[in-house]
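Just the one chain here, the form predicted on its own, laid out as structure tokens.
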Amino acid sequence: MVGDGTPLPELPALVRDGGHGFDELGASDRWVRAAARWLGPLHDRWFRVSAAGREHVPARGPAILAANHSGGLPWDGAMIWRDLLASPTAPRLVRPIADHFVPSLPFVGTVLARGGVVGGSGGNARALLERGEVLLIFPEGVPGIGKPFRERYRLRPFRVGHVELAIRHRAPIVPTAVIGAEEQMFELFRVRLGRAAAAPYLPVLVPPWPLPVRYHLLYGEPLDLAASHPPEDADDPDVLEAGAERVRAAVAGLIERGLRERRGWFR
């Protein structure tokens, strides 16, 4: 069991080991294993996760989830992450894409590789899709998680990469909502850091630690743009541009129905 809840599926191979005990973008089978085990009592007991749709998630190839990013620090992406990896209907080891600063950060930067979390460039993006694998993508980026308390599920504009990946890589988009990590940390102020500093910016939250907010998942219906754009049209940005507005409509779908049926913060 991980956690106090659902089972972590026997499956047979989460990382493929590159003959080091860590794959070639640094994950560990071992490592991952210990994250879902320390994960799963976040997830079952004190966010108690509840997820709908993660029939729509592919059970194998390549796909990418497109969800909302918020709540100061990212537990939103850990929650996904350990929700899929021990998915009844779609078990899958999800890479989260970070931002460009993440893999730079002392300590946390190697932890968070040898869960799964790669750099947010093409290289690793398309290496990951192309050999079958899931992506985790906060289009929003930094001003997401960022977004002051009054802001709350205000979508940001979506960048377009993940567009552009699913058009060239002929892989699905899962349209994901995240309710409840809006509500679990507020920022007081944040610290601007130097151009020397890995992180743009030091973020003052309180309370330290996440409120027991409850996290409610929506995975919403594939959007296959692969279907009507063949590979070249990832090079024309009034498509990406398109597509990128396309995605954000389902997020903002899926959210309006999260926040409608929701019975408050903590229920």
Contents of the next structure:
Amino acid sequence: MVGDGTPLPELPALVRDGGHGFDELGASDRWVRAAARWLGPLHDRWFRVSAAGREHVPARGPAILAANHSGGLPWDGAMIWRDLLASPTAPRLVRPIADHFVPSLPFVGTVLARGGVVGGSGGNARALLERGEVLLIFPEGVPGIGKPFRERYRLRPFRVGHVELAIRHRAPIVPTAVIGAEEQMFELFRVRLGRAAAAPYLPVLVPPWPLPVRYHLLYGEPLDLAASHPPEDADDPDVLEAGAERVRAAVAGLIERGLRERRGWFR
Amino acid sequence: MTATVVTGASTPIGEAVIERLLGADAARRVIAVLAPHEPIPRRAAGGERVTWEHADLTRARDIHRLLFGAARRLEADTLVHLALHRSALDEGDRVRALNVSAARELLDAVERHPTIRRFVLRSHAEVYRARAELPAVVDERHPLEFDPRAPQWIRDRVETDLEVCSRMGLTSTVLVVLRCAECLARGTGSQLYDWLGSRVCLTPLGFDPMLDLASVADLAQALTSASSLGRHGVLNVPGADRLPLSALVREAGRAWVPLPGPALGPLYALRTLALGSHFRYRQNRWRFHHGVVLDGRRAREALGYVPSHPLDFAALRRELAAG
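Having seen the form predicted on its own, could you now give me the structure of the form predicted in complex with its partner chain?
Zooming out: every chain and molecule, the one shown earlier first.
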């Protein structure tokens, strides 16, 4: 149990050090390990994360985790990040792709970058996949994390960028479902921020700290879109739409299974 | 006998390029171009293989005399253009004449020239737009900084870069544009070097972007390799040091003081007035918020260039401490 303060499993260097302890996108091995220690108690004791199907995440080489997004604040991303970092089978540093306003946020953008989060632009994702890293993408985007409680576990339309990346860079997509995050916080209302602000809105959430709901992470069997599509298909909008629909159906299937199997919000 | 014309020959990068060119080919000569009245560097290498020429590159007549005089006589086949106005504080037509018009005049002359077949421009990473919504790892297709409010220092560099790029494919001259990472060294026009001149370095609170820094040796290596390239190319030249702003300040032995962003412009304007620093915050505002790291794959494939000379931070600290 890493959350008990015991060290992380023996890991090779997590971040490709450019000579000063940081990779080119600002991630730092030291920060990653510190963040993993800090998130340990949340992962192990607060959210009591249980995971199934970690073996579906490739042990090496490029891959894309496509997950449902929810909960007002991105604790779902943090728990997946922490879960795979301490995976007993094949620990990997997942690089979450954040919406492009995130790097503009003072402090938040910098701290997240040190942990491996990157701004959501094609160039950053391309650079990471080409060097064989695992991306975490929420294809629903901001509409997913901000959906009302009454629409919980109903997936928003999936964007297609993750499918394009998967086909172009020959990376498998691992559909991933997060059960529990929908009930962690409730959005009372949102404050629209001006155009000058970096974030689109500020959610007012209750409670201000997430409830100790139990998280269930389900990693599905990888979808190898590259096997059926040559790289040129990454430019075909119909292929991308169909691919995104396939991923969405896989994530929806995992959500359905997770909801069926769980015994309550906190169990 | 072949020769290379190098403008900006007295700059640290110019000197290093000349040294490498001479070292790489025993038969090669160099025509080193200095500004009018500029003395020949004391530790100039090359002996008789280097011909020192004074030319005012803002004057078409001087350019003509240089290229159709000494360069033709020595059968120069390549021109490496490094000359630029170094101070970020100066603006106006005279500065633009050297930064932009000189490159245009040189290109025009090279296209008519009987022996020069290759034009290599040292461009800059600062031509790229740095914003949160854009990739932090920047390849050659990255948007350029076209903000009309950008300082002339940047606008001139973008215009010169595009001037050369726009002629690719329209001329038989091989045109190579190297978009180089910032060279953190005295006398190179480095804004960060001037910034580190102060014991206290102010940065925007809450931001710590990644920087890409190159040494003189690495840039000289890339420019020398490019001067034998056989086809057009726009290539990023990254440095060996990629580190956050705060780590640079630490490595340079300076004090890092984050302050709210809006305060920095006025504070640095005051500093310029009081101490005469060449650093302009307005010019560096975006990259003090969002990282730009060059993707050097294309240069690796085309030139075999891999940055291999990290900066000597111990020497930098000594140099900065000595003022």
